[in-house]
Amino acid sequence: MQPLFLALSYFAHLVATVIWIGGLISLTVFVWPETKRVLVDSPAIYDFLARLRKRFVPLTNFSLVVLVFTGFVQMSANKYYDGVLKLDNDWSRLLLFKHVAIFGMVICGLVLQYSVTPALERASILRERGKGDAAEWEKLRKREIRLTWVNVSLGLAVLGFTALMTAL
């Protein structure tokens, strides 16, 4: 494989990487604590944090198709790769342990995205127009929330994984 080639695809991967978990761990550890912070319950929160996923998921969307292209553009031109389901070194059972964990990533996303999100939208606007459930509307953002930290944290465990190997 060309060097330079081979060079464009962890440079994209590194900057897909920075956007999908450093991302995610920027909003999750200063974003959303101070804006819960400065704004408390205003109704403005909710708009805010609406109008931040909307910028937000594509870019992580994006990214994450770049992460599987460049992805197998790397490790096919890894030396310790032998193959799907491989098992022979400790370079691929990480491998395997990584995608595991940005498999989780992707389903904590897809039923953020899809499900935890739009429901959460739908109970803040009728909480707003003083016909919601209250009750309702804390179990949702208590799901966003559990679901956002288990993400940060298999983002972290990929990172891990990803040094590890790097090590190798």
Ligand code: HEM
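Superpose the two forms; the largest set of C-alphas matching within 1.5 Å is the rigid core. Residue numbers count along the first chain shown, from 1. Please read all numbers here as calculations on a predicted model, not as lab measurements. What changes on going to the form predicted together with the ligand:
Fitting the two forms on the rigid core leaves the C-alpha of V65 displaced by under 2 angstroms between these two forms. In the core-superposed comparison between these two forms, A134 has its Cα shifted by at least 2 Å.
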Contents of the next structure:
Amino acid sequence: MQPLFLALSYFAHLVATVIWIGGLISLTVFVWPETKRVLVDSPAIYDFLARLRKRFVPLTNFSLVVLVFTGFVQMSANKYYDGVLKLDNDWSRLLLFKHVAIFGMVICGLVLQYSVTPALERASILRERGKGDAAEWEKLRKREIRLTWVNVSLGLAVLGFTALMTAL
Ligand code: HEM
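Could you drop in the structure for the form predicted together with the ligand? We only have the form predicted on its own so far.
Shown next: the complete complex, the earlier chain at its head.
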């Protein structure tokens, strides 16, 4: 494979990693805790969190597409790769574990995007109008935070398996 093409693939793979995993860690460690401290009694919290979701989610979906495409490029170019589900060396077994962790991240993302977020945004609109159930909003918000922390843990596992692969 052309070294320049492989280098471009690694570059895109790394940028997509920074956007997705970096974004998840920035949200959970910095943005959300400070948002809660500053906007705890302000109805602006609902709109602010909704805007963050609307900007971050399309970026994570795009990053996943880039990671899968460039991942297959890198996989097919790697000396340890012996074919689909050929797990005859440590590298390919680590790549399988990496894929299992990525699959977990995709499932978390789908539950967030198609179950938690729509319910949370409906509850937010009601809360913004001074209606709705504050406890219901808190419950959904806690579910969003919990699932995102699961995604952060799985993302760190992906990086861990990758580090072991790269060291081989
Ligand atoms: C959440 C998704 C993913 C993340 C965060 C991720 C992250 C990374 C990182 C940081 C590297 C190191 C690049 C370097 O050494 O410069 C890498 C390498 C690699 N990734 Fe991924 N990746 C993801 C998904 C995938 C997928 C879906 C595949 C395969 C289909 C894949 C296959 C590879 C391969 C083959 C390498 C090279 C490993 C080596 O040098 O031995 N990755 N990945």
